[in-house]
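Given as structure tokens, the chain that follows is alone and in the form predicted alone.
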Amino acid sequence: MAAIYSLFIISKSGGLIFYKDYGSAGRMDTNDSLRLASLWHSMHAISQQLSPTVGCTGIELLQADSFDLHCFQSLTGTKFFVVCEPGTQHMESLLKVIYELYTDYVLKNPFYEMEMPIRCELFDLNLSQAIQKDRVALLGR
């Protein structure tokens, strides 16, 4: 079973700009993911205001039964999540991972645009590889 079940890109507007799934046992269609992706969002966005806090930047960690929420917001307010099993460690460090891969083969495409949904196969390419890194790290342990 794989640690990792799918991967979301959320632009600081609230737009999926990337989703990916890794086999989790209920596949999302396109408008299920649009609407999570947007859910997160908003959620997020609450988060912030309603906590008690001085500079909160919303959720971190959303824990569930059956699933794990990580999520990290870049500095721009670029959002990515990550679901995965419950109790999977070190989604934080993979998550940095992800986004120095989304500002080396994004953002330096010249052909992108922001807020954009990402196409970049250089993009594509390393993401695997480095999931795939994180499962075969998570096998050891």
Second form
Amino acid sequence: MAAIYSLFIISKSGGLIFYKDYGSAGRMDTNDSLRLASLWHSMHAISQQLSPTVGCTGIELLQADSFDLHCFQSLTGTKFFVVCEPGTQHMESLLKVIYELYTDYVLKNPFYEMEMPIRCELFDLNLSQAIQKDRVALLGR
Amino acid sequence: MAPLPARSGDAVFANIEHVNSELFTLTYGAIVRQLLTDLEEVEEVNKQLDQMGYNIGIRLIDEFLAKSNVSRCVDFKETAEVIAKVGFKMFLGVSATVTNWDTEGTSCSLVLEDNPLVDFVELPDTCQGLCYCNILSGVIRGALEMVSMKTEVTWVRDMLNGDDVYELRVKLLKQVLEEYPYKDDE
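Form predicted in complex with the partner chain structure, per the form predicted alone context:
Whole complex next, starting from this chain.
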């Protein structure tokens, strides 16, 4: 069973700019993924305001019976989140790696327009390698 | 898990891939030269360089944040230090010093003693008024805008015009609060 179910990237204005699912569990169609992304964007924003802690930066982990959702928001406001098997470890570092890949292969691509959906082959390629590596590391544990 | 605050960009600089500095310097020279040919007016070239820098800055900031491990700055003073010590080091290989704070703490000078962009440059008389490194001010403006700081960045001293150092004046115009809803024009 795949440890990671899916990966989402949301631009700072709340639009889904990247979605990819891994394995059969939790697969959804385009409309559902868009809906989920905007839902998460709003929930994240609301959580920031509802939190009793000053300087809260929003939900980082949502745990449910059938999945965990890890979210990382960069200081520029782009959100990266993975939906994975409950209890999967090291997702924060994976998200960090994905952020670096995004800066290298998406933002440095001169033909990528900011805030638009990501269609960059190099990003896809390096992303699947990173996820693959993560999976191998998981099997080895 | 708080990442260690990076006080210098040396470690990051050592870890990222580099290009030959001459290639970099000469490429930049070629761009400026081409802009002068295309636009003819020095003022227009300055504007164009600034715009190009801005476009670079709004993307570069993410790479900076992803690779430098700096966390949120508490105030503009810290921001300026981070730009001078980490940002410049990471992308240009030199660091700057921060001086000349005004009393409100909203504007300061970044002083560069060494600047790889100008290694072989001598400004001819026909190019008076050209801010050769204007791309740098654009980069800073663009990068800071993406982390909700509106700034104005201008060159005060330029070694190509006979000054002894490069001095960039960075002025914080306003800090846009990161609160929802974002206004439509942002």
